[in-house]
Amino acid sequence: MTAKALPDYDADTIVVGGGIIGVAIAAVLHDRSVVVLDSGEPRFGTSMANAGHIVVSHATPFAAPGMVRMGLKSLAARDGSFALSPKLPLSGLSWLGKFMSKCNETNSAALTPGLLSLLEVSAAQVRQLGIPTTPTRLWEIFTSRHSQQDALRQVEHMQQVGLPAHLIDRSEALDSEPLLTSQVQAVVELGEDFGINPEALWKTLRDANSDATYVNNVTVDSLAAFTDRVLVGVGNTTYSARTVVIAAGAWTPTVTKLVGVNLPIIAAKGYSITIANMRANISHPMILADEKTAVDPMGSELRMSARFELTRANDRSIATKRIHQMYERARHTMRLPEFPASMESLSPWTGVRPVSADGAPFIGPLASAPNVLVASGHGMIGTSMAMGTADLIARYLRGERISEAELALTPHR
């Protein structure tokens, strides 16, 4: 699209993507007309069936010191927590090179303040929505022979970031959570973290702005930015808006390429299962640190999520072996029933997360097209950052103050 075309539909803002980030942005833009273009009733992203953790504690970017060693160790052990899919595109090798170069203290120091701001805003605003949250704080569980040292390091790290965390007496932890096994050696309570049902959050945000228009089962084919508006082509239909926000998850690079911007975002597939009839068996949301598994009680169900498999954005294949691995790793730490005869009883699910090469989301306008903004690359904590991201995007659109820490999240860093 090289010239202005007569649009079929006009809006103040078009949001590309109807996952948790997209619906959060639409929810806060009550002062303008909003159209959300989505490829379907969320099919591939992780907005609906993740572990449901709101983790202010995860303010350090994923590309942090030690991550390369941890990833290589996981690959060598074939433990299933980190993997490279045979479906990984060749561009994934370039992404890996960039990621490895960013796993340093300089990257962490530059991005942590902005991430912490997003997470704190999100946690506060989620609590104001009125959806159920866990009454207990999140526990991080350690089972290895280095558990005590690892737990103390985690507490010290949280204190350095300025977040509350403390050790829980092991005996008290086992008494209050009978589902935990004697393999548990140390427990840290992360004082700002809690659990929610991610589907409930998504639905609440999607319904929060009754004036927003949602258009499902569409794919953006063209994007042309002019001084006063942006034209978005969807099949034979043209949408026009003063601003466009690209929040398309792992598909964001496909959309930004339409305006000549190549963002280093790759898809990382995760798995989840949901165990029914677990009411009263667990009260705390948990991170099983050594098993690389997230656990969250949701009413009478127990949600479990794991794995970080670099792959293509449309990879939703489910390997029985991976589901079994995740379940058995969790059984090392938790008293769970034997793996069921029918895997379908666990409601196995998979989706892809958008992961940036430096481990932090890209949020803000594109330099080459200032009326096109990006909100993507949140990795495994998009649910945790959704409302903070929406708040930041809304301030960009309204011309309000953006802090130096938040400016560090620019797509052109």
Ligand SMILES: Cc1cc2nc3c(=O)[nH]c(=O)nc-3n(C[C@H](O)[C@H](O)[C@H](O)COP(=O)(O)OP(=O)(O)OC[C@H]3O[C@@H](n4cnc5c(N)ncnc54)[C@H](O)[C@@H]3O)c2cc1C
The other form holds:
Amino acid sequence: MTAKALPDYDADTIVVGGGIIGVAIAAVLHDRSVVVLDSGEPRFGTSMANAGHIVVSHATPFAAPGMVRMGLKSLAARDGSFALSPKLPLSGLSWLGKFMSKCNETNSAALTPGLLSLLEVSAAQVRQLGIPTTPTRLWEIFTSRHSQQDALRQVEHMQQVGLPAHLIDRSEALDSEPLLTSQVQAVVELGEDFGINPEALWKTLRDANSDATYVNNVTVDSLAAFTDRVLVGVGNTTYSARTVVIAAGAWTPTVTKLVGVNLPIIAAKGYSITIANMRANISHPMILADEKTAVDPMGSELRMSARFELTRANDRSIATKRIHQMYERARHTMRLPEFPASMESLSPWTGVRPVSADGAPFIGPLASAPNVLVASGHGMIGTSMAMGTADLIARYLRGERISEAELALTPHR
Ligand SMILES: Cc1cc2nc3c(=O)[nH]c(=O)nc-3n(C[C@H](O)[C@H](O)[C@H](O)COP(=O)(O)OP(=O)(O)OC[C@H]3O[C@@H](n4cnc5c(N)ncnc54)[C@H](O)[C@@H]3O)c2cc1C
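For comparison with the form predicted on its own, kindly provide the form predicted together with this ligand.
Up next: the whole complex, starting with the chain shown before.
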């Protein structure tokens, strides 16, 4: 980029990307001028219609032992939840290679403490915001013939991580959630997990810092880092800041490339549908473990989300077949009406999760440009980690102490 003598706009910090991570960062930077640039409003709204689970229980990185086998099994199945889209760019293959090499105990041990810290900070801070949260904890529901073993294994795993989890008596579970069918074999309550409406969280965080400026419909297309300033280009306009934080979700690699850094983050498309005015609602947010589907109360609505399809970042296409599969899978476990005549009544939606190859987000300064920081790659649990991520970025910017566990999440790991 050609550095202009004078920038058009000046700020202490510029955040690239106004999804849940970007707005959470802007919300905590009360002590400086912040400008958030987003190429939409925000562009694709991955942070808006997701399942809204705040899952402290998900502290093990996504690249964990057993995930390769699970992925291959899913690829072989006709309606598996993990899939590779024909739109997957070639870079997806090198991402897959890195991911497979990281599915081991060493990776889990290195990243779990940092993830746990982000999740615990986030869950505590979300509760203080005053937005509605589910009064009941998250349930993981098992329906396969291995249900008992799988449920016990989950409880043991939680205990090893140091998190509360316990089995719920099956008949009590069926009584308290009348929508559940007799297919349900075992239920685990994940003791610290709860649900929120993700759009409500995003709006609350966006409005939390009245000094932050949001500029929508601008795509950052150049970055130049100097010792004391970073110049950020949007077409013919130049913004300047002491520090820049890249929180561009699945598009993060295209932005970090502007300063010569290649980050292994790929887009994983997921689907959700939202059923309005359910007569008999549910109270617990739920993960249907064997159906790989989340089912959640959102006020008077019921939301369902599923699928993890590696693709390119701009792919938000909606395949009717996938919506149908998700609905029918959930109907195996829950008493739901027949699939409606018009799919539109289900408000079908897709979002692209930014997934790092080792299953944990990249948070911290770039080694080659210390005044450019990254906060991205949160994968399936970005809503759950947003406030912890913002807290960590704020401590980096203030030059405060960063723990060993948090340093493990550095972008140059
Ligand atoms: C079906 C589904 C269910 C999910 N359920 C949950 C859940 O229950 N709990 C949970 O914790 N997480 C969940 N997630 C994951 C969560 O939604 C994501 O991790 C999170 O939204 C990522 O937020 P982000 O801010 O990093 O990215 P985004 O929300 O995608 O924001 C990135 C922003 O950057 C902008 N941008 C990109 N490039 C540029 C550029 N060059 N210039 C300017 N702006 C740019 C984009 O326009 C975009 O608005 C789910 C995701 C899906 C798809």
